[in-house]
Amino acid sequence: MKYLKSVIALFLVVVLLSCTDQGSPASSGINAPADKTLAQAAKFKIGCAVSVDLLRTNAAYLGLANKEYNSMTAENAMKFDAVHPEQATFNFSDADHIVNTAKGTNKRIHGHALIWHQALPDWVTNFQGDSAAWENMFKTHITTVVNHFKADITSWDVVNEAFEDNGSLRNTLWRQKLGPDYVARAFKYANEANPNCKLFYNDYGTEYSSAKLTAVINMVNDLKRRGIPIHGIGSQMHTHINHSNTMINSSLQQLASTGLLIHISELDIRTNTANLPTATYSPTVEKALADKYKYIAQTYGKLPSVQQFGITLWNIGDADSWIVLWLNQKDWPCLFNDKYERKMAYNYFYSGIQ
């Protein structure tokens, strides 16, 4: 009986160690120092996209935003409908709060986004006028917003998501009313408002759609040839744990071939790729998420240092993610869990950016 008890005890120890090896960040062999942060670890800027409501109401969220990052992007507070809700009215209160928060800890502030086909107020979609009136409205919005933040914002996503996945120029309201060359004019107007600002084209899917990747590269190279001021490309990188590492590497290398700054601008990684309501954050999923974050960080770090604008994580904790809140999907896509605790993904990402 004594021998049997010893065997059972040994078996339980083995089982516990096995579970720990699979699921615990502490046993992963990669652990970020408790007294260090992402901003301290990286050779390039590490940013976060933030919710103004959470900055105002959630002390833990604000604490991590202040502590872990040295660049900040407004998740929604600088989009058209937020800052220009009526034709004759601009409202910068939420955006100014984010700017002042970032300035409080000497962060770089990246503006997002001047021109997009979504997040438009009703007055824009219902706007009546000839081509000159549309052009004036378009230019006035860009000029006013860029000028308002001229002293604080050092870079802007000027145009966001102009291409379909098949590489065709998206038939947006802007294209319909202003013609296909509206992208070039948006960059021109932004540059006129602030010649010292770095201007980016931003899009998703360049890591999985070769057609879109080619279209983006062709467009920015054309803008460069024409003397249109463009300084960088934002690769959003809303990706997932099963996506091909080879494709991620290839897309970043091809984007860098333009010679422009490269920004991984909206990084998050879905784990529940089948969108199953019964999905769980198993040890296998946890490790796959951590590995993917590390790979992306390491791959980005291999780009020429002069082209590394930085990596921006799209929000902070799992419960704050647009995947959970907007897509209403059960998922765990961030570096911090819903209690704002570091996940294994944090440790692996920290290792990857060093």
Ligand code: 9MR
Second form
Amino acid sequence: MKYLKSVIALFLVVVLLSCTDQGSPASSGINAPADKTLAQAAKFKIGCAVSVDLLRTNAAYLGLANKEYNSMTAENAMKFDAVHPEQATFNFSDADHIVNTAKGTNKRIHGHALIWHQALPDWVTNFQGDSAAWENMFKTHITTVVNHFKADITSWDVVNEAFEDNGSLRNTLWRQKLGPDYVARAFKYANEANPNCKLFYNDYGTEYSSAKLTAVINMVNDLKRRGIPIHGIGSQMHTHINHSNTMINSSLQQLASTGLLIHISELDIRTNTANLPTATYSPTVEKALADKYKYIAQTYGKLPSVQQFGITLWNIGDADSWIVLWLNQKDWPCLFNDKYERKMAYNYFYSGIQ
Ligand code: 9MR
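The form predicted in complex with the named molecule, contrasted with the form predicted on its own above:
The complete assembly is shown below, putting the previous chain first.
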């Protein structure tokens, strides 16, 4: 009997731990009403970055994507390799699926991303040609993609991640082949293709690297001085629970001092900062995650409302996070758990965006 009781007790402990480990919807002091959504609560747009495969195959995922948000970004489907797989071939079928999904529930669609050093097809990395041929290829890509979505996409991440964390201009293929001023020309070409589009420079790390923050602000101010059409800055905010709140606040304030629109464009928050395979989603971690989400939401909410383009969450549930799927790390960075249930982080974020 005593043995049986111990076995049952052990079983209960294991069940309890495994629930916590998956980020169960723990109760907390703050609870969002079950019948309300992020889009309804927020003073600004709330977006999600979506995978076209999951929209097509996972009903719970599609349900949340449809219901909770009023802006949508393609996680991958509008990147160079997805839409322009061969020099003479554009393929917009996945991207169009996302556009149609978003339009079905009247969401804003934010374009991501025209020029980046990653997600390039082989034909671009192997491209042979003089500087005029490179310029033509670069311009053709921007013009064709912006044009294709002209009716539905009114904002684009034009250049993504042009700086290193130390503030130097990243030595990408684009920079090597087109020269350091390629950033300005990308904005110019995008504006020529759709003069009604809000054009963003998008980067990560401005909340932890002051060198990068300064470099981004200097570049943006330089572009503005030169009359280059740039309208917004995306602060990706792939952050983690230990990043300093003071830095997060100060970086957003400094970015806003440019006068441009500010988009927290790829928000997620890592908890397993040392990338330990033994990490667990303990109540302490759960609360730290929730507090950080709330802090970021409230801090963003203090920016001038005319500059609030919105907050986009990068991925929906923990199981579809790029940190888990792409970096292959054990973590719980999202607002929903791997069963697409609201986490404590959801409730705290919800209270922060009001
Ligand atoms: O989440 C995206 C992942 O699925 C892709 O494999 C990867 C490469 O295309 O890009 C990830 O998204 C990135 C975004 O486009 C730009 N900022 C960093 C994001 C996370 O790496």
